[in-house]
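The chain below stands alone and is given in structure tokens; this is the form predicted on its own.
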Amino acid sequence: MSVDAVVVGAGPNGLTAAITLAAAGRSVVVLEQADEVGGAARTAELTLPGFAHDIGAAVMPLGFASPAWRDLPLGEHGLEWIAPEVEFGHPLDGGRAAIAYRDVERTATGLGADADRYRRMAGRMAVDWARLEPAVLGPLLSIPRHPVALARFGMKALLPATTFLRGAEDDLYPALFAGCAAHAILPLTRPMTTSFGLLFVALAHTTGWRYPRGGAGTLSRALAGYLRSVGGEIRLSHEVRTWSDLPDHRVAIFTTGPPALAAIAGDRLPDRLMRTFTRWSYGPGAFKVDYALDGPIPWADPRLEVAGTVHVGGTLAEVTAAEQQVADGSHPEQPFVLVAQPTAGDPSRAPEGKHIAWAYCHVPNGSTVDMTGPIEAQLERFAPGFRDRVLAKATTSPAGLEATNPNLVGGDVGGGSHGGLQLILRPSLSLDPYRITDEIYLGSASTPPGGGVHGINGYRAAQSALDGPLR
């Protein structure tokens, strides 16, 4: 069987560069090793039974917003985003919290003797976002199509967080920011960390930190029902290794990470990036652990409890530090965690009065230390009697990820380390990162705009192979 396009991976990405030329009319036929959909986006009993987990994503700020996604009829296929009542909150000693709320006024007036600052840096986000998402969301070399809007947001994102928050009065707006840039994985005093804190904060008062009902898994399963209403194929428990696992075809899209696609591809890539490909950096490792819970975490603050995501560290000095120990290979005692309570907004997910919670923070890449302990000393800080909600719970490790999902190398969430020229460079300099070959096209958290649950990646790299050899 000959078919216009094979594509490697059936993860978000894949899934929607597939939808993507099938809707165009081309054939196509996904490939995952799997025995499901989804890739790191599924969802899983993994504590006890009634307990709905999601396996690597859960959150996706992303997503909701993603222009790949946004025209699909995706709920027609059991798709429902959750909007929560706190978009994010980061909890400081003393009981206090910095709060995100959709509403931009309403956050700012939580923000003490910063409340201007914010109120300044994030409405002007807000307003630019629509001006500003097809540059930030697409290709670093391409043409923008409002150049004030994007010169302004790039003289503040190209600074290091701790640069661009000098100045801050108070240390709730600081630590607010500082959850943000902190997805970057890297120290907050890089260049260009604060990028990730304005995008985020830009999502969170535009179209929200939305996340699936019933779970991750919930969005995998809308991608694939609907491909497969518009004529695509999912072939399951069909690993790719070598060339010859592929069938005949005109393109093929991969949702790997370069050194994958250097081994399947060999002599069928240009040696420059061959090397490239080869050499590819991965950053540090996630160790998570989903806990099932006989009541919402107790956060010294209460008004956590409604947050779908709450960033756990402390002070921008101490965010700082721990990712800083992480980039130098060691092990903070005290960790900047990602929380993510879905049943706040999702009671589905658990049995009546039950909830369910999923935390992670950064170790160095392919790490074998157990974080549990200091993962638990940091919710319980910020949420006194945390220990005595916990009925059951469930680690996974770097490798444990990394099994769950090749993808995930040594636990990097990230697609590869976005230090030195990686974070711009993805995975080449090129007019058009998506086009490897006239042949063979990468789709993943490795190209533009980089990791996330959105899609995006593939939906660009799709669109590559239709304006060449699938026009």
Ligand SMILES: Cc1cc2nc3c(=O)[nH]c(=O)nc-3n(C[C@H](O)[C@H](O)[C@H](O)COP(=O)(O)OP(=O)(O)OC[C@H]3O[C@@H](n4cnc5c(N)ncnc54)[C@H](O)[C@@H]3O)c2cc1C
Contents of the next structure:
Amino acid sequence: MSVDAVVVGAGPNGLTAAITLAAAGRSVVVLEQADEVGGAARTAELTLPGFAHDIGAAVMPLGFASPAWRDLPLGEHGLEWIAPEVEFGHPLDGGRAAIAYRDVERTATGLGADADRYRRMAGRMAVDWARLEPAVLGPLLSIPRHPVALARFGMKALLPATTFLRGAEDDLYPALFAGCAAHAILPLTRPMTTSFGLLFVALAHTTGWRYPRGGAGTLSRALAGYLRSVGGEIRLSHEVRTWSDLPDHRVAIFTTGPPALAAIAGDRLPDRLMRTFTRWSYGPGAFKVDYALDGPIPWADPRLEVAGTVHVGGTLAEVTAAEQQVADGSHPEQPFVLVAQPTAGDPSRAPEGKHIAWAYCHVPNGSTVDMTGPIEAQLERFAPGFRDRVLAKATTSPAGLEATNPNLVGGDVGGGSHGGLQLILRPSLSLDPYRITDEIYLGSASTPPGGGVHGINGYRAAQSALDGPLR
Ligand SMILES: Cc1cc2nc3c(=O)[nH]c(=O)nc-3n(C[C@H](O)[C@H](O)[C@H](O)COP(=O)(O)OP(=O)(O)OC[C@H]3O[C@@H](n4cnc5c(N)ncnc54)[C@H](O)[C@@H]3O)c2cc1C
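Please could you give me the other form, the form predicted in complex with the named molecule, since above is the form predicted on its own?
Starting with the chain above, the whole complex follows.
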């Protein structure tokens, strides 16, 4: 059998690439090594029966906002987005917390002496976001449609978050922003970490940090269901190890990392790209704990109970120190911990009155150190009595993450380090970073706009093929 396109990987990007092609009338088959779709967007009972945990992504600030999905009838295939009452929160010692609501004014009011500073920054981002979105979520070398808004964003975005936050008078605003900037998985003293902070603040105040009812798996099943409805085929338990594992095709879209693509494509890649791809550098890994809880997390600041996401790590200086230690190859005693608590808005995820949460921290790539103790010490610090609520837990090391999904090399959740030039040259300097050759395309988190559950990378790789050989 010959198809127009074969897609390797049935994560959010692979499914989206396939949908884009199938909806345009092209024949497409998706090959997935796992026995279910979703990649790092899957849900499973990792602890106790009736507790539905996300094995990877939980909250998807770019999912609801995704230009790749907003026009798809995913609701007809079971997807429903939950908008949390609090987009995200960031506790500090003394029972205080910075709370990000959808409303800029309400958020700013809680930030003490920095209220005006926040109002100006976040208000500007919320207004500019619609104009900025195509440029921020697209390839680096594209022609901006709104150069003034982009220049205004770019001048700030290039800065290290620590520089951007200089002059803040209180500790709440810097902590709130640091939690967003730390999604870069880089020390906050590095250039461009501000871009992550601005992006996540803009999303909080526009479309919100939403998540799918039932868990990430509901989104992936909705994508797969829609794909099948437009004629796409998905083959599970089908690992692609060599080129001969691919059916006859006109184009092959990979949603793997660049090194995996290089190993499979071999001398089909130009020498320059072969060198770049085999030298691709992976960033820190993640150590993750999933909790089944007897009740909600007992945050010292009770407003955090209804937040979908909580950034746990203390002040800007503490978050900066923790991420620096990870970059230096060590394990922070007080890590920066990302906490997702989906049952705050979706009680269907656990038996009545019970809750789930995941918490993960960054660790050096491939680390074998058990970080459960430091993660729980941070949770106890801001939620005294947390440990008493734990009914069961499941830990996943970087190697454990990679075992569920070969894209998570050494536990890297972002498809490759954001350090050096890799943040902007994903996977290499090109006007069309998705087109590798006339036959081979790459649409994984290792292309713009990077990691996260939004499908944009896959969508753009498919568009590139539709503009080229599949026209
Ligand atoms: C612990 C964790 C927490 C995260 N939290 C969030 C979050 O809260 N919000 C958010 O937006 N993002 C989060 N992410 C990141 C997000 O999940 C990823 O960026 C996103 O899933 C990338 O999508 P993808 O389709 O490119 O790759 P993946 O989701 O990794 O899917 C790739 C698929 O390809 C398959 N595959 C790989 N190689 C082969 C092969 N050779 N043959 C066949 N199949 C193959 C894999 O099995 C996998 O199913 C998290 C990730 C992890 C791991």
